[in-house]
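Here we start with a single chain on its own, the form predicted on its own, put down as structure tokens.
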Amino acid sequence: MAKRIAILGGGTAGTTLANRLARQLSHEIRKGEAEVLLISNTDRHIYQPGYLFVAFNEKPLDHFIRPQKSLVHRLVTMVYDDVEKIDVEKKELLSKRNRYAYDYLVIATGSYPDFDAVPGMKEITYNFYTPEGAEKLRDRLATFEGGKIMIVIDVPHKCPAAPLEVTLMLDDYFRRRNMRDKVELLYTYPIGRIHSLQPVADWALPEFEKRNIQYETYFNMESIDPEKKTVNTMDGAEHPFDLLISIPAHKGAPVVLNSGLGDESGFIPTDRYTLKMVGHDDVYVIGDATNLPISKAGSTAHYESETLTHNLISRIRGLPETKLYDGRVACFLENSLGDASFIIFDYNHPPKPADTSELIHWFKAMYNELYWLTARGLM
């Protein structure tokens, strides 16, 4: 009987892993000795980093969307279903219409923006963390005639560099439209520097000062007043704005919360090296679903999938699991609409931002087009 690897979640992490496994286990799958089952609750696959470029009208939203079926290897068993519970004791996944048994489970259910975490946030703020939000922000920026734009940040959130990037890109966006002198930019951050990674903060701060981008640290939201158009912080201050861009806190998927597998935010306790759910030898966690203190980003999922591909193939073939995830993350840092930097780091090596250049920006633009090869498990 075939050993079934069930992967729950069809985003970057789940799709990339399923395709890598199917390609490398093709012999076992064709002989009926293994099966790769990928379960997604949507038939659309979205390249989420594209939202940032939608907001600045660099590309339309549909440029970053593909049918899920067009990305999945023919040897993957693809199912569209809304799984409501994960039962790790009985080793099965339950939806309203089906039960899916598994031998090995990979939870790749991602994370979701929580616009209810701060009262008033969903009523008045703009964002670039959802498809609808990116298009709405694009249209608002196009008609903005001047005033104060605030960028407010709640934690934890995915793509940690994105708030810095959108701020630097806003500066360039309005300069190119000859109206930068009419726009006041105020970036806020909840800790004592402008990014959680000190080298990244050190990279961005001179740009802020050179380009007259204001910033305020230790800025922790308590509520937002849509009528007065103010952000109220925990120190009792009121901060007025004309346009508010929010980076909401993220939380784990409802199925994780409903199954009692995650922490209070719905992120699953995960071994930082083996990527196994703590206390469960046959359950793995990948991408945003983990509680690991590393970037929730596509590159993280990409590198994690390399580890899990190797170890799951070893288990199917009766070999020991020997590959460990080293915490590797890679990230472009957009400095404007025309230049960028780049960082790569892991558990033991902090990031060192590369010199900002137009060339790196174009590498990012190229990767935006090549991402679909990553999802197919080809790069």
Contents of the next structure:
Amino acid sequence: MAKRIAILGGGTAGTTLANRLARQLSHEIRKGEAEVLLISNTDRHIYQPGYLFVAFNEKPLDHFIRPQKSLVHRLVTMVYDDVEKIDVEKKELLSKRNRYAYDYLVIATGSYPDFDAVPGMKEITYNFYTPEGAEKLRDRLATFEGGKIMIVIDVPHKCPAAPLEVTLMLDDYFRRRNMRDKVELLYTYPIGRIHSLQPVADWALPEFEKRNIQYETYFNMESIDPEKKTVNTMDGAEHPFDLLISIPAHKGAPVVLNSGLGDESGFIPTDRYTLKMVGHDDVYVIGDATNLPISKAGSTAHYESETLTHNLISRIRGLPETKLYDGRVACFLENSLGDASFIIFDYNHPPKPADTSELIHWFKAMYNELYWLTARGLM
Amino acid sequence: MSEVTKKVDARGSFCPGPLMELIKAVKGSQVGDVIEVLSSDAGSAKDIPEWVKKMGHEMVYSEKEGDYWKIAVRKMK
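For comparison with the form predicted on its own, please write out the form predicted in complex with the partner chain.
Zooming out: every chain and molecule, the one shown earlier first.
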């Protein structure tokens, strides 16, 4: 009887892990001793960092989407289904039409933007966190004739660097269109500096000052008034805008919330080193679905998949698990449409932004094309 | 000492960082709840009280335990 590893979720985390496992367990899979089952609720695979480039009309949305089947290794059992319940006691996943038993489960169900978390947000806001949002923002920016653009941030959110990046890129976008003098840019952040990471705040602040990007710290949203076009903060102040770009709070997947496995936001309590769901030896969590206090980003999922691939293969082969995840995350930091910086850090080593250069931006642009090798488990 | 309602282990968190983890926890709590955050970042001992004061919440305690800080905040509104 094959030992079944079920991976729920076909985003970066789930697809990368399934492909790595299938490649390295090919002998066991062919002999019928192991099975890698990947269940996704969509047959499209989206490279989400591409949204930022869609918004600035650098590339069309289609450029960042591929059919899931084109990315999945032939030894992965790929299923498209909408799982509604995870039963960790009976060790099974339930959809309307099927029941999937498993020996080991990996929950890779991601995170979702919640535009209902702040009253008024969904009525008037633009965003680059959904495919539709990125295209709508692209069209709005293309026809924007001038005024005040405000960037507001709710927590927790995916890719903590993106709010800074979009602001710096907006500055460059309007400069390149010879209309920067018609645009007022106001970036806001909930704590006392412009990014939670002190080294990243120190990297961006001189750029803000040099490029006349205004900012307001300790900015904690309470509501948005779509009629008056104001953002209302917890200190009772009203902040007017012409165009509002929101970084929405994120929450866990509906299946996690429905199964009662997560915290109040639907993120699953996860051991920071073994990536096991707390209290469950046969359930692992990877990518945005965890409650770990680290960046919800593709690179996090990528590094986590290295740990899980190794440990799951060990379990299939009857060996002890020996790899621990060290908290590694890597992020590009776009400084404009033409240059960028880069950071890498883990639980024990704080980041130090690399010198901003065109070369790093070029590497980011190349990675946007190379991503598909990551998803295939090859890089 | 007030009873802690929710604990957040943000040790080793550089990004988004302990304060952002605390903000997330405060958002999901009720008025009167006490949230305790563990942080290995020395900056938290300064960052967190500043944010708490600015937002009108209340510091319950801030103490160093070995190589990390244990900071508790009461949600006031």
